[in-house]
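A single chain, nothing else alongside it, follows as structure tokens in the form predicted alone.
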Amino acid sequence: MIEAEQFDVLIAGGGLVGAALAVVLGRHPLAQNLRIAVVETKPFKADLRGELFDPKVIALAEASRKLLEAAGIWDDALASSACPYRRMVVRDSAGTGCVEFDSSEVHRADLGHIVENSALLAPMHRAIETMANTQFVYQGIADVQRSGEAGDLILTLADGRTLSAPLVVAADGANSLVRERCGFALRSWDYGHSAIVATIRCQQPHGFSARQWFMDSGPLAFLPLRTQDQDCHHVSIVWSQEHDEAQRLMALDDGEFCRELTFASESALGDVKSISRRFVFPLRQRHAVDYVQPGVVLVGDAAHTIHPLAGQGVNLGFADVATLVEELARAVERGLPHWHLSALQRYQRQRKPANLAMMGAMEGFKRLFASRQPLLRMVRNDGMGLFNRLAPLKNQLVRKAMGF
């Protein structure tokens, strides 16, 4: 039997959260003597199936941006391709309720940045390829086993090779193989929504504002984008609708879809002039009962998935990364091995309540705005108006969403 190749940390998955973990951990002073591998199926290649932009974007919170900046990922090139948003307008399409958030009210230059997935992932992968203590292993994972009752985890790759480490981090997404093979219990339920994503060009510029409309059948988000020549007429949409309605919308031709989108967005940016290829995927909430076992830890979507209505999914994953690296480093400072169970448990104690709170809030928003009861609609609209006037409470929520 061929002996497994030994590492100190194996990161399963080289997506946004897994790659961020590799860079943040690999560049930490206390991790310089660790041997780290990121197991990913194939090298990164930008898949731009829209006309100008990646179909998937993230709303990067300021705390996430600072994490990436400290790790050397956020540079002038990335900052120039990202689009800041300074205002956010949330409307109830079934009434007059409206809440407006403005970066100037919290003394910030902006509330966050809209970044294409590929624009963020590319510099992460480039950084990993230059790090002496970190490497990619390009191969799919076929199996996960433990050597002995409480030994290292062994990853068996699709080509038959085996890798072993005292710490394996599952960053392999919502359908995590590592999570499943290690027997982590999972709570999961269908949101009853499918999300349509695409890039549109509007008649009017977006003014660096993010917009969201809540409808009975689901929310619609307009996320501002800008081209290299600073054209600000493009917007990334996330239109979450009940499954049947989403399929109806997907069946429309581009002209019909643009007209319906113009109506749903209340012509906030004038007519929707054009649209890229559309993609649709079902939305499902998942949450692992536990995030850790001896030698194994879940991060990002492997631990939790959430409705995209507030754009917090990847930001929760980046917060997982920051906390996990902090706790691994703390273990080393105390003279413990980086994989010590106490460090993993401290990570879980910090991240699980925060993630559950955000998931609960998003579920509450979804249910609140899905209600068709006239009395609740009236209370909801009055409540939004009152909240919009309560500046201290509103600004506290903004700071929380930004990660502060």
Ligand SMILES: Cc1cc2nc3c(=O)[nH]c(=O)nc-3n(C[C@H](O)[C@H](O)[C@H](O)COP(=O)(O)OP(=O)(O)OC[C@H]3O[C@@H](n4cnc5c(N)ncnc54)[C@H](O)[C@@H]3O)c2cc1C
The other form holds:
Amino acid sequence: MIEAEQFDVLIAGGGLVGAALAVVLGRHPLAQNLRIAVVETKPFKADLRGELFDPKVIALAEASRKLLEAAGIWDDALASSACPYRRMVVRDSAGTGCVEFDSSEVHRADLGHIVENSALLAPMHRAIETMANTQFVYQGIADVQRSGEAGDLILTLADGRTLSAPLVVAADGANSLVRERCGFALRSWDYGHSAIVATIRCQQPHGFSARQWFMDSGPLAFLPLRTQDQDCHHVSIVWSQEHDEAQRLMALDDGEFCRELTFASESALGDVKSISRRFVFPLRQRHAVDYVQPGVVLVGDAAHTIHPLAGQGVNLGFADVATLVEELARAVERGLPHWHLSALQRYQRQRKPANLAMMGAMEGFKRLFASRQPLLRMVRNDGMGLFNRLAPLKNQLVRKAMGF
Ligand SMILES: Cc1cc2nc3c(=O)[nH]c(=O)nc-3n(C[C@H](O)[C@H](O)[C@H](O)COP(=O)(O)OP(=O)(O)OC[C@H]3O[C@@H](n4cnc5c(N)ncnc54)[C@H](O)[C@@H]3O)c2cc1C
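Alternate state requested, the form predicted in complex with the ligand (shown: the form predicted alone):
Complete assembly follows, chain above in first position.
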């Protein structure tokens, strides 16, 4: 029998989803007596390498923003560093098809906000450091075992310490060690794309619009950013391309890359003037067959990773957080322990179909725009024009993307 330090909830991973869970759960009135620990490899430190913006940003949906606001994370400082987007323009690069979404059509001030990952993580980590019932344990998880046949999970850390809890939440990302060691089955396939991310400065201001072009070889997204002094010429790019094309683009010098980007974006913001350091990520879809086992639950990228073309990855993770906390609290209200299997199963029943539907839609989009068949291209082009004129259908899609 291993002697382990005991907690009520262990959260493996303090990334965007694990940290959000720690704050939302830790601040819930019914969780005040729980002892919660977040196990993360090392303390958070923004690694901007001299760049003005974090190259990793997310398009935060309104439902996610509201969750963060209710948890006290979305404050004035975060709001002033985030960039609202009020319009989204989606174009078919192989034709004239175009769909435009405007926040006024759904009676909202914004469609969402573009937020740098580090700007979002920093206040979450600061909040956790001040919470009486929640603490960080900075150490990598090296192994995961069960104490006995159906006992609690025990996390063995890289320094040899062991931690145990009746509920372990795996928020340790796409390559989750907890998921793997607990034997969760995973469906996974290569999207055939790599995503290039960087920050660019354009000749013209972005006008608080997000833009996306669908090409045969993959989508290109322009996500608006703003500096503290309200300079609106910076844009974060996510350029997903087939692997060979992504390698070719990465090998270009900055000037050549900016010229290709100006061309691919149809000079929508004039010339691309300059670019930060570029990063490239291979894209894989992953989906766990089950999200729960007795005493263990998967959230965020540990449960599902999705193509970034609609900027939904972390938004699905935040929706996981909202549902999981709701179900744990409901169990406690009913006099059950917070880790009761019925609570975890209720979480799975709600989140799995919702995540699957979004993953299916992204796969459909990717395939539709990857097609080089002339007939399909024509139908796609005409279909986009028609869809753009169908206000009720369009508004329904916008509300879905906003997380409502
Ligand atoms: C190019 C690109 C663009 C994207 N754009 C968007 C977007 O616009 N909108 C959006 O919603 N999503 C977007 N996403 C997806 C989004 O980044 C992810 O969904 C999100 O980061 C997942 O958060 P997470 O906390 O689940 O996992 P992660 O961010 O991977 O966090 C996992 C954490 O666990 C820790 N960890 C891992 N293993 C261990 C271990 N053994 N021991 C201790 N700690 C461990 C890690 O250090 C890390 O902090 C994009 C993704 C990519 C690749």
